[in-house]
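Presented as structure tokens, the chain that follows is alone, the form predicted alone.
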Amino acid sequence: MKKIVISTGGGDAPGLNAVIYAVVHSCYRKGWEVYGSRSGYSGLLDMDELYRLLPVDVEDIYSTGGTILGSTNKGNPFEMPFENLAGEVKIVDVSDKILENFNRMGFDCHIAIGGDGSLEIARRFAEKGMPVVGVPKTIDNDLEATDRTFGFDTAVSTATEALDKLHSTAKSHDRVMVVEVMGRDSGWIALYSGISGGADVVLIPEIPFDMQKVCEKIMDNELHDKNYSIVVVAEGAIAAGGEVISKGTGEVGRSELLLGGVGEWVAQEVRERTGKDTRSLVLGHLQRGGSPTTFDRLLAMRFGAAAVRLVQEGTFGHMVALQSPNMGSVSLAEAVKSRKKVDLNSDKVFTAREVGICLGD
């Protein structure tokens, strides 16, 4: 028999806890002991936030968005920030910590799901010797190790639905809507919903966009009796020239900027140099929420399985990866190595440019 630990780190997306689900029951189909880590590593460092699970915990959860782990983008165990009683705040690394409690529990395998930054955190602690299998997880679709990761179809749906909506309101407004989604280095999402939601100008940070360009396009818009335009950009497209816009850098511990607002200053430009009413929606964390759509479903219970399927062989330091059609695996440090981005050279790129769609370029 062996005994299991899975958590859920980073981000959420939708199709967690499908893959939670494949895990308990491929597990105890097995006669294996699965056990869940509280907001990722936490249930590694406080025993109390470690729980077992059986089928009857995890029934139904394969359609629900969500983790019933709980997950945290504050939880790098090599560098986690406390505070004293002082109020001051540290960084620590208690990952030999997390590996002692691994070992005591005498977990044979512990399943990461997460994405490029999880799981980077699965490879250093593979590194130490624990035994890890990676699932990999984010909306964004930006992991090069694997064809498609769950969460990014439902983030797309729900960005192609509410551009559906925006239509109706910018016709009727004679409007502008620029419309922020999700997308820090990759502009699936803004490509694929854009494509989709039958966006007059797309714009990706593989891109550096011109103002002018954005602005010709939706002047051409007026000229061809179309009083309104969609505008759908990514949270980390940049102009040509410029600087990533940012919110900072948020959390004590992390260096990574917080994306944001780069909608709303592509609104202003137009704004400013068409005279046309322009709004702007940050559609934000609506693309992580709620049910994952059958494709995401079913992608996260194959990742499951797969990763189950890893303990036994005893293939660890690896991540299971959807190699169409089937599923295969590659190790956390090919897996991180490198980030997907949309190829420009693509047919879905082609595609946007003989509909009509500006790239900003």
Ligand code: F6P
Contents of the next structure:
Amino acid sequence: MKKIVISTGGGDAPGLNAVIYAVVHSCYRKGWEVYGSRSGYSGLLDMDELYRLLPVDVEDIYSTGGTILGSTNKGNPFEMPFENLAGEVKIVDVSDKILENFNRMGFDCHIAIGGDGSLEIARRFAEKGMPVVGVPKTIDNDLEATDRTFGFDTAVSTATEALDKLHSTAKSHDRVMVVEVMGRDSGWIALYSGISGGADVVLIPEIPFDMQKVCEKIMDNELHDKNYSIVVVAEGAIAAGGEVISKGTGEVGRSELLLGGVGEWVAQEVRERTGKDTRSLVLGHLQRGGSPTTFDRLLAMRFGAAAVRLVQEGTFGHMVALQSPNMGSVSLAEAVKSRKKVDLNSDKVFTAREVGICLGD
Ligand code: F6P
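Alt. form predicted in complex with the ligand, vs. the form predicted alone above:
Everything in the complex follows now, all chains and molecules, and the chain you saw is the first one.
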């Protein structure tokens, strides 16, 4: 008999519940116990936030978005913000307490589902002696060590559907529509949805863009009797010689920048330089919501089942990884080493250029 604790950390992604479903079912069939830790590590810090998960608790959840366990991107146990009665915020390390509770509960393994931030925390716990298995999650698809992360396919589908809808209104009004999509420092969501959704311009962080080129493409459309244009901008895209546009870190305990604003900046530039009626919109967290696509559900379930196989083998300190067509694993140190960027020599980039999409260069 084994006793597992599972948690979801960082920004949510469609497919998290499908991983939980697969872990609970596959452990149940082995006669193992599964506990859920609420809101990342909160359950391991405060036992009230820890609860047993049985198949009845996860019935049908594989098709739902979000996470039944809750998540946070401000819950790094090694640097946890705590507000005292005087309202002062102090950063404290509660990792020893978490390890102590983990051992006290008699857990054999922690299955940590997360993106690069949460996997780095899992790596640090593994270093401290906690048996950990990681499961990669992020709509950004920016983990180098796995071919795919779940959540990405759903986010791309949502963005593509939005682009499909924008075509008709842009065309009716002879407008330029600038759409900002998520993805942090990688342009996967922008590139995949931009190609699939018939965009005229796609700006990704991997290619610093030139506004002159963007406007030339828009005016070229006019010359060819296409009086509207669709511009997709990744939130981390940067104008050549410029800087990433962000709102700072935004909240206490958060280390990553809150990206956003480049779409409106591009729209303003297009308006001024071309004189075209231009509107911008930010798809934002819509891309993280909703039911996971079949691809994401299946990948998430495969990850969950593979994570339990790693526990059975005793392969700790590793993350499950899609190594198409198989499911493999990599060490957590390898998993967090580098972020996956769009390869400018890949056929997807060639395809974008060949169908006439301007990439801003
Ligand atoms: O990493 C996933 C992601 O959705 C990014 O694409 C985005 O920059 C960030 O999270 C947004 O974070 P938050 O949910 O804290 O606004």
